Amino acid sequence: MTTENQAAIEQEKEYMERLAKQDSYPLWAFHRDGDRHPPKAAPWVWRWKEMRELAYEAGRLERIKGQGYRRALLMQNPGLKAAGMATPSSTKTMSSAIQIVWPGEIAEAHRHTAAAIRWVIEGSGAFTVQDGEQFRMEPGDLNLTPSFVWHDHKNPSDEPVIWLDCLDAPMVGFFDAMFQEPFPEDVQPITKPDGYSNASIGNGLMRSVSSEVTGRALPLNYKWVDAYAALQAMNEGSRYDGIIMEYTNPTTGGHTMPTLACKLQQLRPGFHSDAHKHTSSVVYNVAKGSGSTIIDGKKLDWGFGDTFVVPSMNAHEHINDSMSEDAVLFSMSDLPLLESMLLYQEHHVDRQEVTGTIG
């Protein structure tokens, strides 16, 4: 190294030290000095068998019995463990958990700015109360808790109820907009008749001409029997996702909620999708059947109740090897947020050669 080069390095070093005292950093050095790759979410799977056993164990923990806590097991993406995120999350924008409500238990009423969904996996004796309306929760049902809606859960049956609990908490936390407030009582009073919200929008088919259309997300309950029947009635689907439908906001026909899109897709017997990738991240839960997804060249086998993630811009394709049974996947993604920021992109890729496995 020449004396001239050494002098230039020392000059810049001294300059950067003075910048640091002003809490500043030069952009050119940020780009120049080595690779700076932030932590990325990894394709991953949480097996139903193991998570169910752990959920039951959580239900038997004496220390939290009667305390009103949510017995929820957050599923932390291994690629994000070192990211220092405030909430363990499954992707950078979404958290997911397996939650169990023990027989006779009540999860106390509260509300928060994060929007949430509940996808029921097992058990049919629980109820959720959303802004004074009670909804029965049965396997395959999707229940919405929009931002800042009061909600509590109760299980008057003699069997546990387990659901997938997903929130947009990581993205809300990124904007420092996460707030939570307890209800004055453990449970909120039921002030609306059963079916009130669905009836107020004509079950998605009609609306009152005397009320203003706000487009806000409602605390709705989408029944499995209706959603699955809709899939079975369809003849055409997507080359990438098979027969696929979105749970829409019935007042707008748009995405499920402002930050979250929820979908249900059917992979009919023998279906092997084409491969693509997109900027939205997706959390999947297996509602029916078994199959596999190839993600960036690695094969992930899945079966009923498994939860897995396909992070942003990971090439993926779905396969149902059964020649007699269909497979159904429920999914939640951050698509609405990306679209609103004009950041959504989708690209076709060739079908992938399998070079490894996941989970």
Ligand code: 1HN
Contents of the next structure:
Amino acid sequence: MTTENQAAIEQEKEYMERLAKQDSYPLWAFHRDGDRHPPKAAPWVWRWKEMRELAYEAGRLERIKGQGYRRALLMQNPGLKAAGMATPSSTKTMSSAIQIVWPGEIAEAHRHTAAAIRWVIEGSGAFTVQDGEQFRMEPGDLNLTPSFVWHDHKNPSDEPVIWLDCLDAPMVGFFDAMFQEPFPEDVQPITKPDGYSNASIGNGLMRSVSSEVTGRALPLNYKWVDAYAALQAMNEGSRYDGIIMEYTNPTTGGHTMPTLACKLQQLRPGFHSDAHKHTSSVVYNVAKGSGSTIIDGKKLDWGFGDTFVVPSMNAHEHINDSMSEDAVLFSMSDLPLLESMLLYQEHHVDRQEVTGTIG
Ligand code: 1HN
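Output block for the form predicted in complex with this ligand, input the form predicted alone:
Everything in the complex follows now, all chains and molecules, and the chain you saw is the first one.
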């Protein structure tokens, strides 16, 4: 090294120290020292068998009462574990959990800025109460908890109920807009008749002229029987997803909620999709059948109740290799927010060669 070079390096170092004193950093050095490794979500699976057993164990634990307690097991993406995110999350943008509501118990009323969805996996005796209305939850039902809606859960039946919670909490946290408050009582009073919210919008076909519902996100319930029947009736699908439909917000005709898109897709017997990648991240739960998804060259076999994630820009294709049974996947993604920021991109890729497995 020449003395001249040495002098230049010393000079830059000294300059950088002075910048640091001003809490600044030179963009050219940031770009030049290009070995940054931001934490990345991994494609991953949480198996129903294990999560179900762990949920039952959580159910039997002594009452874990505390502010807004829930017997919910957050599914933490190993790629993000080290990132120190405020909420353990399944993708960079979404948290998901397996929650058990034990017979006879209530999960106390609270509300938070993060929006949530519940997707029922097992058991049919639980209710979620939202802004004074109770919703009965049965397997395959989807229930929405929009931002800042009071909610508590109860299970007056004699069988545990298990569902998947998915929240936009990491996105809300990114904006430092995450806060929560307890309801003054453990449970909120029921002030509306059963079916009120769904009826107030004529089940998506009409709207009340006396209340302002247009554009709002409502605490709605979508029944499995209706959703599955809709898929059965369709005869045209997507090359990447098979028969796929989104649970729409009936007051806007748009995405399920402002931050989250929930979809249900059917892979008919023998279907092998084309591969693509997109900027949205997706959390899946297997509603019916079995199959596999190849994610960035790695094969992930799935069956009923498994939860898996396809992070942003991971190439993926879905396969149902049964010749007699259909497979159905429920999914939740951050698509609405990406679209509103004009950041949604989707790219076709070639079908992948399998070089490994996940899970
Ligand atoms: C939450 O409030 C619930 O209300 C479930 O049932 C899961 C995961 C992270 C943060 C808040 C619930 C949650 C959650």
